[in-house]
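Just one chain is shown here, as structure tokens, and it is the form predicted alone.
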Amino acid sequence: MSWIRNEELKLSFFENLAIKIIKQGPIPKHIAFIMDGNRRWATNFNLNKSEGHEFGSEKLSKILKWCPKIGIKEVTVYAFSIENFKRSQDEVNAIMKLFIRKLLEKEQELHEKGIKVKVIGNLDMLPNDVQKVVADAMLSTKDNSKLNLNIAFAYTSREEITNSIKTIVEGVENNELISEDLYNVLIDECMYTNQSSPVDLLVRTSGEMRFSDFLLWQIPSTVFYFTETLWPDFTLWHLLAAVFYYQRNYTQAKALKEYFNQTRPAITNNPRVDIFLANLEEKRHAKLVEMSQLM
């Protein structure tokens, strides 16, 4: 099994009709998912937790087919929080093995579908074998452009914000930046998500109405959609309902986005910052190359 299968996406007449209708309105270009409910779903069917995560990963494979069909260009999923390391060692190990297996299985399909994979999070917290597979996937798909898939793994928003600020502080200490360069857009550019488009719609399954430390910096103008449905039970109809909810709130979300764009300074005519950010990307790329050579 893999996140992206080769077989054709087969939709019913009514599903195709619904997609055609929904595409008459504004479509979120970037949608984020808090994929909650795998463990509860497994309990409901008297399965072990690892099987719940397996079924959850299969749901992601369908999401990655539905989204391009609708017109969604970027997907970010919350796969594993730093807080999840506190779970039982057996469950953590099972998730790591599942993650490795899925990344290894999907390489050819990712290229065929033109999907670019980026794993966001504190990758240093991951075992060496996971780091290597992650680095290989990111390096091999970096030039794909049909759909961006961001996988938040060993991630929390607080850690991401802290890391961004530490990166800037190091730049000041190394005389690459000065105090006048410090403003919120620079923090944006040092985030793990610096190459991502704004998050238009965030969906959380399972009935929980909280963000669980996910993308807190990135969602000031995002539309939030909460559903009682557990992640493995999430269907195309649930996705279309979320997009329809986004369309109902589009005018307000657009106004908020325009307001934030107007009130945040742009990085313009600052060669010092440009050089710093270019060097940062080079360092991150070199880190991936180093990780890909781990045994």
Contents of the next structure:
Amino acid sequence: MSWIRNEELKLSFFENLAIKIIKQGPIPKHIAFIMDGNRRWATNFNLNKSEGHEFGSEKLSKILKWCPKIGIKEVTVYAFSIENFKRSQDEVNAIMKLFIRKLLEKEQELHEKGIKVKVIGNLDMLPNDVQKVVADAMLSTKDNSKLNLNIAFAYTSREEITNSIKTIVEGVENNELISEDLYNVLIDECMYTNQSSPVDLLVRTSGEMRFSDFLLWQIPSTVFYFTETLWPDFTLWHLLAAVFYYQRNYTQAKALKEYFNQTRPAITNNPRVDIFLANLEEKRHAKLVEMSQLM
Amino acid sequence: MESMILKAIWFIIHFIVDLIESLFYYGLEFRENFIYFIKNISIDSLSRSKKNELAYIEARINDLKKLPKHIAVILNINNKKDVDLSKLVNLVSWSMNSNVNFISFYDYKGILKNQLASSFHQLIKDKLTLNNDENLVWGPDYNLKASLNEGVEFPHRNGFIKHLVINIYSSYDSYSLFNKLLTDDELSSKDIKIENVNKKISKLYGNIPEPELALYIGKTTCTAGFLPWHIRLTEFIQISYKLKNLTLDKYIRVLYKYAKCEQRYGK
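Form predicted alone already given; the form predicted in complex with its partner chain follows:
Entire complex below, previous chain first.
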């Protein structure tokens, strides 16, 4: 019951072969998952919902082992949306507890595997104990570089965009920015995901074909792969199928990416913006330090 | 040596899947065209008149539990030649007949918006005969010169049963419109909340509702940058592999697929 197990990942001959073959083509650097279907899966097996979530988080531990094997460098998962606070209090509490337990249990292993954890979302909405554990995990793994794991928790895309706009407007009010710096790409730079590479592939399980307020701003060139499989049933073969689908749509995704790189170029040669963004990172870091001292 | 073999296997697998996909695709297209052909000779030519199209659509969608109010159409086009405007006019007509209130066309390069909008306006005017109870309105235009709309715009009037607002977007509308939001003097950091931002954005986009359904043409499922603020609950469903093969039956099939989807709003 952990995200990262100590024992080495054992793969069958065919699994290894399939990985070797798929690596001959373009591999998505950054892959995002909407891990849908835990509760439906639990219902199918007459289990209660929290057990479904338990099995779901178990699956994430597998994903984190498979991805580096395939060559994927960054994984973003949608674990808990702000909308999910509307669920029953018992279920919300169970998810919070599960989340804390997983983060605490495996801090050591996260280090051994070189995983950098980042929780994206409105952390202020979380209870203090969760904030502290989240901040500790983020601070202690911040120098790891083998795999980036972003966990969207208390997250919606609209909240993220709103927060980013707010950050920029504050910048103007504090005279850090002037009106000619206000260019929509600045919104990207102030997102929770501002350190991430572009999302290449987004996988959604359990048959839904919508994004449910996840990364809406960041996915103009992302290939969307959906499968009927429920998240706890997701296997390495499903992951390989998703990567295969990405390869089949690679030309289109690449054209889109190039177009958006051209039409929305990153902000360069603007010292004001550079200083503003450096300050922002410092503030965010300071806030994490503050959270980690919460009791 | 090993890597060459692996590379070869990779190519072969992709090739086989390409082959299967094309066979499947052309098989389906052939079947569809064949059925269409039979229908055309078995029913008299009136079947394609406006009245019958309406009756046909109404009969088909009668059982559906829910229908989208706003449909987005995401085109995959690289130049003007890829666009068969008459197919888009058909889509407008079908939407009108299935009680859709908003239809938004999108291609990220803005080919439809910047190069073909006036021909599209004209073609709709020429081809689409509206019943007395039908009202077609063009959404606000951000880029185009006002003169382009002259004589084509349909005034908002009461007394219509069916309203359809047509919008054309490009990726400019998806991202660059946010520049206006950032430079809005009325915004102060204290009152920036999702609801307030949503109000501002609604205003910028002429109060269009969020599309419940996005039809995409082409093989890749992708937003292609379509209005990020508006798509949190939008279902993305492929309607046709190619624009030129877009048929009414494909449109109705998508409506069926959409109606089966159950919305859960996070609960």
